[in-house]
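Below sits a lone chain in structure tokens, taken as the form predicted on its own.
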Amino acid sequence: MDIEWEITLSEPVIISNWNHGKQAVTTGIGILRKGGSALDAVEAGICSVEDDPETHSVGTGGIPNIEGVVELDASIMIGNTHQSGAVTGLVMTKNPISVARKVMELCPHVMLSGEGALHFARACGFEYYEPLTPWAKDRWEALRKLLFSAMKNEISFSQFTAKVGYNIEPEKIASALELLIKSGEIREAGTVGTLCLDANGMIVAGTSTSGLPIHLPGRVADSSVIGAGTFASESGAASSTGIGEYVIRHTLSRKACDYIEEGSSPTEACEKALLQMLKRENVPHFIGLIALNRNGNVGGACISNEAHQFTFQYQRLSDGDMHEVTANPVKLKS
């Protein structure tokens, strides 16, 4: 692929989310001490989470639809030409912020959903693979069960099981899915988002899931959408994590970005972006937010409680060890 920009000198650095972003982080910094890009780097770094099956809100061990589907979600971003590629809807396939990479590289569309998604990744020889572990199903049932719960239905679980997904009435689950968000019960709803800035002063950002534990079939997660869960310019670049319903509704990423680009800094410029959202919309859910800019400097911030301790880590070429921050809460001022 051929990618033509202004060359700005800069010491890399790369920046990822929650603390299995420090595996990304490891992985994306080898990467740029071998002289690759930074797409090159945020790729592989996403790649090493998504193949671990520890991780149970990305690729390989994420926690089914509420139909027992791992539907995966992911997207890249170039800032310096805006070009990008997302996936979402994505299943049987490993690595779902690489399809990313080849609908930016060889599409000419931005996003690939759904048997599109999945017939797209075949013909670019992504294999079939299967990214629901044991634990996860474990936890998918385990979940089912506590939503069969809070739907207070008259039905058998047994019935429920049968008729799961659209063939119960939408108003109810979507209910009960809230009421399960709301109390802490599904838990496992972080992405992984990583950004990155090489040597020759491409930006990019890249964001991948499995989405929400035991979503409704076909459900979009913002970490596929540009401009919500993922973006970069020639400016800077940000990723979100969370529930991304909020951050859609917001593009939560191109907002930092845009703030960035008037001057704020990373931190700076995700503390705006998290109070504008705030001032527009009561947000009673955690939301996460990285940023980095084109001077190398890197910041976060969330909308959190005590329950949801958001932490980032940074490396930058010359530095010997990664630096680990945990961000602020925003609130706003009463």
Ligand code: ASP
Contents of the next structure:
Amino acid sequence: MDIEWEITLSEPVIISNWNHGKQAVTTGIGILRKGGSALDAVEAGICSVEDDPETHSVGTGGIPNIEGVVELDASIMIGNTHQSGAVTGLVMTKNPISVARKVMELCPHVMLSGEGALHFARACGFEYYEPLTPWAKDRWEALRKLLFSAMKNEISFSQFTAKVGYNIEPEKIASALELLIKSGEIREAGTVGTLCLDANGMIVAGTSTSGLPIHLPGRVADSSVIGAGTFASESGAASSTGIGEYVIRHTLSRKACDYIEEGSSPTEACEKALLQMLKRENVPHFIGLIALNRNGNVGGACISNEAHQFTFQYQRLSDGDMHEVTANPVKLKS
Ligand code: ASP
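If the structure you just shared is the form predicted on its own, then what does the corresponding form predicted in complex with the named molecule look like?
All chains and molecules follow, beginning with the one already shown.
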């Protein structure tokens, strides 16, 4: 793959969201230290979170969909060239972010889904792997029971089989799922988003998730959608987390990058993108955004109630310290 852009000397930095993102930052900075690129750092950083069975919203250990299948979504983008790759609904595979990178590097397409993504992954040498852990399976069972009771016994339990996604009217499931999300019962949210600027000025964004717990089969998470969950340009990069439907509808990461291009700082860009969404739609859920610019400045913001504190962290190659930040929630002025 040809990767060419105007090389600028910049101060390398890597940023990742949520507590699990610390692992991504530590791994990624290690790659930069050894002379690796921003692309290598983002991929390796995200892989380290995908491989952690204690993170229940990404890769191994992720909570399955309503049928008990762990569906993985991921995307990666090089801002300098706009090259990008994504997979959605990838099953039985260990590292969706690495498959997304292969899509970017080897495929004439940007995004592969389901069976096609799986065949492509196997052709690239990614072996069969079951990301479902015993803990995630138990949690899935518990959430299915909650979902069943949230449906107020509108169906019999015998109808509520493993094929629940197909034999029940979708709106009944949808409203029960909405209820669980609102009540905070579905709380294992937390995409991993990682952004990096390297010493050659390469800017990369990557995002990975197992999607919202017990989602309907085939649901596409924002994390695999370029422009929504992930975006990078010549000026900056951004990654979103939270209820992906809002992120997709408002192409949040793209918006944050546009504001960066117009001169906003990364934090201002995230705030503006979120506020613009709030002006257009009531958002009763958590949404978080992180961003960086080509000068190596980083930032983030969120829409949140008190229950959700959005944290992110970053490390610069020059000082080596882990900087931890709690993002300010944005609100429309009344
Ligand atoms: N954005 C992810 C999704 O909607 C979830 C998350 O961030 O936790 O699938």
